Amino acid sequence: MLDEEGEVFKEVFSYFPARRRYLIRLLQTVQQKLGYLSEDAMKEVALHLGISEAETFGVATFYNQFRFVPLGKHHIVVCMGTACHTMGGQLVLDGFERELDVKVGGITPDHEYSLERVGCIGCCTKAPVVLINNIIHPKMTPYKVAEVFAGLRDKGSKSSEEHQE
C-alpha cells in the first residue's frame, strides 16, 4: 500500500464508523478519492468494517458504479443507451477498442486512455454520443474515432509545448 492510499484510508475511515451499513458509502468515498478501488482498498475497507474481503468484493462487483482499474488520462465513455445503440453506438465502441487495442473496462499500457461503456448518459438527441473527460462528442461514427484521437494528440502536444516554455 502506498503512503498516499494510507492517508486516504485514515481520512475516509474517520468519517464512517465501523458499521456494515456504511459499506457502499465507504466504497464510493474511497473510489472518489483514489479514482478506483484497488485490492488494498478492498482489504482495508473489509478490515475497518470487520467483514470478510469476499463480502466487500461481492458488494462492490454487484454495482457497476465501482471500478477496479485506474482511469486513464483521457477517460472515454461510450453511451450504449437505446438511442445510441440503434444509431450505431456498438460500431463506435468497436472503433475505440480497435484504435486503443483495449477492451471495455481496460486502460492502455501507457495509462493515457481508459474505455468504459454506460447504459445511458441522457443525450439521446445527439446519439450516438461519447464522453471524453466529460466533454460530449455528439453524432459519433466509427470514422470520427480517428479524428477524436488526432484532436486529443494535438491538445497533448500543445500542453507539453506550453510546459517547456
Second form
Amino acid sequence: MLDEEGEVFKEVFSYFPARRRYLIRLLQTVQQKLGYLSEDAMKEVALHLGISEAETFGVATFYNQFRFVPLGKHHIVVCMGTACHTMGGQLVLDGFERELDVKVGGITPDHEYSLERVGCIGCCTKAPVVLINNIIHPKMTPYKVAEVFAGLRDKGSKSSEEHQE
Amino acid sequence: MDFSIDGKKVKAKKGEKILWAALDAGIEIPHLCAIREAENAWGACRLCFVEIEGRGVVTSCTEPVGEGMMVHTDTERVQRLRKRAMELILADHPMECKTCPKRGDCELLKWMKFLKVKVPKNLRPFPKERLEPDESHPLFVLDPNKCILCGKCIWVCKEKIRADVLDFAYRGYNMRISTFLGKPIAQSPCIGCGECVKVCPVGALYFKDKEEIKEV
Ligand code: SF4
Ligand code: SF4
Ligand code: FES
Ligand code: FES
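Show the other one: the form predicted in complex with its partner chain, since we just had the form predicted on its own.
And the full complex, kicking off with our chain again.
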C-alpha cells in the first residue's frame, strides 16, 4: 500500500464508525479520494467494518458507480443512452476503443486515457455525446475521434486541470 | 402447533418453517436454496411456493407455521408459479447432464422431473457469456456456468465455517458467485473443508476426486 493511500484510509475511516451500514458511503468516499477502488482500498474497508473481502467486492461490483481501475489523466465517457445509441454511439465507442487500444472500462498503460460508457448524460439534442474530463463533445462521429485527440494533445493536461470539479 | 397440509394433520414446533414441517411429515415440496440451520431463509429459488387458505401464496421456506393454518401444496396457482420459477432457472442453465459431475444426484434435475417442466426455448433471447471454471484448488472445482445462484455455498462458508471465501458479485445476468476480486480459490482464504461442495445442489461445485474415478 502506498503511504498516501494509507493516509486517505485513516482520514476516511475517522469520519465513519465501523458499522456495516456505512459500507457504500465508505466505498464512495474512498473512490472520491483515490479516483477508483484499489485492491487495498476494498481490503481496508472490509477490515474496518469487519465484513468479508468477498462481500465488499460483491457490493462494489453491484453498482455501476464504482470503478476498479484508476482514472486516466483524460477520462473519456461515451454516452450510450437511448438517443446517443440510436445516433451511432456504439460506432463512436468502437472508434475510441480502436484509437486507444483499450476496452471500455480500461485505461491506457501510460495512464493518459481511461474509457467508460454511461447511460444518458442529459443533453440528447447533441447526440451522440462524449464527455472528456467533464467537457462535452457534441455530435461525435468515428471520424472526429482522431480530431478530439489532436485537440487534447495540443492543450496538454491544462484542460483537464481547469475543468475538473 | 397443529395445522394441516393438503388436509393432512401436521404437528410442528412454534416458529418452524412450513417447508421443513411438510418434509418431516413426508409431504414433498420442491426446494433448492433453503438450508435448515440457517436463521433467515434466502428465498431465492422460488420453487417452494404453497398456498395458505385465506392468505394466498407464500414461499414455504420463509413462512413459519401458524395454529390452525390450512396449507395447500397442489393448487393451480402454486403449480403455475413453481413451474415458471423452474423454467427461469433452466433458461439460464447449460444442460450438459451427460458429462456433468453431478450426474445421478442432481437436485435441479430431480425437481425438474417432479414439476414436469421442460427446458424453455424462449426465455433467454441472447446467449450467455461462458465463464472459465476455477480449477485452482486441489480438492474441488467451481464451474460458475452451472451455478443457479442458490446461495447455499456462501451461507455455509460464511456462517458455519466462517472462512468468508465466496459471495455474490456483479448483477443481473452477470451475477455470479465470486471470491474477492474474482481471484482463484487457491489464492483465497479457503481452508479446503469442502462444505460448500457438499451443499451445492447442482454441478457448479464438485470434488475433483469423483471426476477422476469416473474417468478411469
Ligand atoms: S447440474 Fe444437473 S441439470 Fe445441470 S448439467 Fe449437471 S446434471 Fe444437468
Ligand atoms: S455454486 Fe452451487 S451452492 Fe453455490 S450458489 Fe451456485 S448452485 Fe448454489
Ligand atoms: S442519450 Fe446521450 S445525452 Fe441523452
Ligand atoms: S427453497 Fe424456498 S425459495 Fe428456495
